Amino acid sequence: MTTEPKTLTVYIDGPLNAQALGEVQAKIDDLDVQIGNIVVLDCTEMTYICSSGLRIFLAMHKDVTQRGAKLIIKGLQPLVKEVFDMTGFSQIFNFE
């Protein structure tokens, strides 16, 4: 018998600033990821991502992978998509 891996959904609206940064980390916080979950992170209403916001996806990749689970990251705007391109972030996560 197998069992669909569990998709865990995490939505991030508005910019991913200095102010925000706690919220989003809370929300990764709660998460309970257990091997062959898939954890989303809907980006479709974010607008801005700075440094730490990056830091917090990177983070959070590695803390996913490391359990056993997949990071994918949704609906990037094109002008974030971009940060993520010119840092090279583009190479290290899986996008839908």
The other form holds:
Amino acid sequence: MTTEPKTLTVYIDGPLNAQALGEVQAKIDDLDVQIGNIVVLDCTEMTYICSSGLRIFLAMHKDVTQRGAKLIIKGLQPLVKEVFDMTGFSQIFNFE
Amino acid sequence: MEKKLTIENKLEQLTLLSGYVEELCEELNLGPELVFNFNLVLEEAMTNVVMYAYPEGETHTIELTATLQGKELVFVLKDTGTPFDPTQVPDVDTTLSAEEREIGGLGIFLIKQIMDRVEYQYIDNHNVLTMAKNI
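Provide the structure of the form predicted together with its partner chain, given the form predicted on its own shown above.
Everything in the complex follows now, all chains and molecules, and the chain you saw is the first one.
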């Protein structure tokens, strides 16, 4: 019998600018990621991202992978996706 | 056309930026993509100054001016902090894997990607960063 992997979802709303970094980091730090989990960063409502936001995502990707789990980014808006493309982050992350 | 924004070197003052960009782009009739990109470019440039240009605890002003020169929209950012030329920061290698990627240099890289011309000068004890884009 196989069980579905457990999914943890983090929702990010509004602009991920310098002011929002602390709140987003706290949401991420609250996650209890275990081996085999799928962590979904739901960015459907995220209207903007700055380079510090990208750095938080990168650190999260490394941490989640190290714990034997998988990070998936969901619902990037087109202008935000362009920032991922410009910086090569589109090649690093898994998208849904 | 000239539009100015003066802020103190405090992170919370950067919240003034989005209103400034919104108004500027409305005056010039520019679309959401440029609003987004100018917000990003200016936040990156000004965050660097706020975070690194001055010793902690000191209050200074940072001045941003936008002028339209023909088809080129020119942003000039001036501060009196430690001389620093962000254009000399090596480009990030966008082909590296997550493990190999380094943490720094992303902000200035985005500025250079988005703008058509980025120049630095040190004039009369001021860092002067010029960031221009054809619109």
